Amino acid sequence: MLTNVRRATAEFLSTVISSHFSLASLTTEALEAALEVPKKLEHGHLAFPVFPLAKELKKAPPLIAKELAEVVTKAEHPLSKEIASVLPAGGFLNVTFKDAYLQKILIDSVYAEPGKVGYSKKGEGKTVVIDYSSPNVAKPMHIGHLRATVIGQAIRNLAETQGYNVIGLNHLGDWGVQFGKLAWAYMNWGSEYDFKGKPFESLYALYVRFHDEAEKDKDLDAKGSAVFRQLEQGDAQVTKIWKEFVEISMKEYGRMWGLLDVSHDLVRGESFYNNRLKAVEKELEDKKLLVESEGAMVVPLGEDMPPCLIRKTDGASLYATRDLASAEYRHNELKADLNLYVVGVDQTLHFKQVFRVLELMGHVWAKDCHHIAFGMYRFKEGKMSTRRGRTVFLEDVIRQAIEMVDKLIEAKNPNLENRKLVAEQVGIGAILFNDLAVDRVRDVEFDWEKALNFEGDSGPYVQYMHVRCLSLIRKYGKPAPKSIAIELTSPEERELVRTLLNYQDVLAAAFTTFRPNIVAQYMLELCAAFSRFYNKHRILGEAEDVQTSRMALVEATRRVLEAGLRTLNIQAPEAM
């Protein structure tokens, strides 16, 4: 896409600069990185800031830009015939390409590899391990789990667009004293619940009951801790119960992930690292990093950060110990080149401490460990109708969204085929887009009216534009054209082509910064550009060459919309 044009332009400029100015210091790679995409089309398709040349040439940037424009205009190069204009603008060289050249590149790109529009090979040969969703056993997934789940899956999808081998990791919360408490509750009260018919509901009811009872009976916490010690020591009965809890929970979580089309490659719960913790502590001791503090063992981290607690006074390990063991496992055994943790912003200090300890341990790869923090969910008063106490359960949100869309379909298009499927695609898509359209570091306000607004900046709006493209293709009655017969030169057509060509750059920027909202915002921009084109120009019923060319542009838009939605893990309906 535009990446190919940027590369060709960088090679052209490199040749001209080295021959005319006798400068070899500015490499093709540096030139390619320096090229910018102007915000307005009238400023060209690409702009080269000449400021890096000013120091060596001892000339003012505007003079260099003017001289370079004259040289490029006269240069004999294969790319010269594809350039419409080269103009100096202050310290920039603005390059505009011929419409036919860009339109051919666009159409060739969207048909190049089916299902891989905008893909890159930047990450080829490298592995990304990404930890996302990762709920706690026995607890239902609530609305707070949505962000960790959908942001993580979207970043996983983005990594795949960049050519990485990706390992999605479920760091399941399956260890700790809470399992001793739950096992005690099961052994004493389990017969009162329907574990055969409603296993997960029964498990959660036990969890709630234990904590309610513990507020009245202060001895219960101690009893739960005693059972957990039995679990740590490998007691057969308690271990069997714990495994049943994990199995029951994983079935429930699998059902929820299935609704959201989310998947993991590996489940590596906290318990997985139990036999690795002593090795971590020994490594810390051998490197003289571990010191005693009030009976506990900690790693001091300097004046700017509290010490990292490794072992409590009672000898129990902590999250930090497990995360250190996990980081070493991901690097040493999973061969992670990038190690990503999609966890809420409230864990920022924890991960700073863990990464600092890894650095002190001498692990140079600590710089490739990243905490992908995200903000919290906020709800407008009165907008959420299904609440159980103080918790908003994820399934309630999903079901309510689907029901609301189904009612809209009933009112506007009751005879729609595959109505149930479309309601699911649009309802879930609305929830996901509402989250992913916001920069992950910000809190998200959940507003049903905004999320399900078909005309606003929403998931259903983007899905509707995809359906509109498909509708045009069906009316066209023939396979979508794979070439543009004539140059499309109107402002709306040129802007749409320019926007489509930017898609590959958008994917790269979104992954580099781990911000899926860059893709979501781009999708809204693309929908706006297509809408202006659609409303301004007649597409079907024009002269054959015009109709063919515009339909090629419609199909290119449809493919990019579908690819962008898929990257955000949102379905692209065929009808709405």
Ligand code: ARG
Contents of the next structure:
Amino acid sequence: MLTNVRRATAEFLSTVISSHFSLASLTTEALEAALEVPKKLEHGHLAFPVFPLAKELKKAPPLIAKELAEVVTKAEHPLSKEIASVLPAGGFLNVTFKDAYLQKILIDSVYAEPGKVGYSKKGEGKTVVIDYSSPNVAKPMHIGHLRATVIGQAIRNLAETQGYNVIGLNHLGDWGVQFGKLAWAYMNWGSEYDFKGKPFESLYALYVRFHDEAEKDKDLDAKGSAVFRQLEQGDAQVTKIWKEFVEISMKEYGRMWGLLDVSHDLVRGESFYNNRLKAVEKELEDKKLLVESEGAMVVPLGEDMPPCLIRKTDGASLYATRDLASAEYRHNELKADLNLYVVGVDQTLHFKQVFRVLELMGHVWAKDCHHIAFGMYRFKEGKMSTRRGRTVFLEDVIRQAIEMVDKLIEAKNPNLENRKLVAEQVGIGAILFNDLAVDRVRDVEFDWEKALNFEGDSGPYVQYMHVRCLSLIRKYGKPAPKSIAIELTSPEERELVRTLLNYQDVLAAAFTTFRPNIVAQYMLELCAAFSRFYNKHRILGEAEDVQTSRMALVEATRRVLEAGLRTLNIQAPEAM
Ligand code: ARG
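What I would like now is the form predicted in complex with the named molecule, since the data block earlier showed the form predicted on its own; can you produce it?
Everything in the complex follows now, all chains and molecules, and the chain you saw is the first one.
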């Protein structure tokens, strides 16, 4: 239900409750938070559970509900005239609004602020930092990075709908001993590769070759580590090579982000924290948290967790140390009220350790740091790793999806305008929706047929519903009506209105739980509700007032579909 209706209902009820019962404890805010949206329309549009009142008044909930229903029905309030019924049902008070009222506020709300359907102001004045995508230099993005990228971008979009100031951060993996190895490989074998023509492929080939050869030649790793030490000491030649690796890689990732329409506000690679690590170590030392263990420096974390490694025996810094510095940076300098890390479930222990260390350091804001974990991709052949040959590259999956959609268009609608663009929007939409529709902590089963099925629970299906609305509006031939002419009262119309009014709640719930799948599942429900309406009722060619009212509903649906797709970072094609 829309926030303003919720708010108005809570005010109304709290006025009635406080004048009827002598109670002080139930605030309008608490009441508003307690209002539920019943699963079925028979139970009204909003339900108020009277249990807390019953407890305080020491009366049975059904009795209170009955008494309250009577007084609310009789009460004089601006909202009274919009309410069709207030009925007791067990321990609940079910409020049903008049159709005309809901239809009016629905249409008003979708036109209120263009491009901001369903937005709220909950996060106003607060900053959320979201770390997503964050790939590792020199490694191609594989299908596993898809989740870190699209779940992250979707949560970013969701944060925007809640009114937060959002900072999207790329914690680029650009530091660590692997760059010493890579630089060694570059200095020794680089000339054998086409760095001018195919820079990124060459870089990755060097990476793979180094690891293959290191298995045979036991001295190679040590040589790589030595070069990394030079890099850590700021050696000019090695630094120059390293910078080139970063540049080549960022260009490649930029292409991928461009395809997916993903962007960051800030790049703060791991190397950014190099000159802050000493301070972190000193802070840990001052707070008596740092201990020596077999030559390395660690923070012990108690029985239930292995210690957090801060500095290696050879003095090299670590992933965790950089994350500690980064968390402080996000809090102190970026002023993050919420600090989110969209990273695979395989790094759960790492984040638990980092957050525990922050707690031990006395940072109360550690509780505002959240690891937004997600499961892995599973193809029929099993999991994949970057070093071995079985990797499924992200770009290949994207290209294949686009190609497959293009073939489908060729078969079904060969004269489609902008065919190339549509194939891209639908192909990428299919992959994104397939990913985002799954609860993020679960693994994603990748199945081409399911992802590209235009009739199933897929991205193309949702995009197709949007196109259907658009083509109705085109046939209508006039701008979509901005108001409803008569009350629409069929079950399908009521259900569609109710579903549309839930969109704002859906966004809020998806952000609070960091679960974009709530939006994706809602989109499927909305499509189903729209289909039932569309299949049952004639729209064009009906009496003028019926036609106008139904067209207003079509446009409202179209706007919510478009907004929902945008939140999931999926394009809404004009035709397909
Ligand atoms: N670069 C890492 C990887 O690809 C992810 C970084 C996540 N962010 C962080 N602050 N640790 O596995």
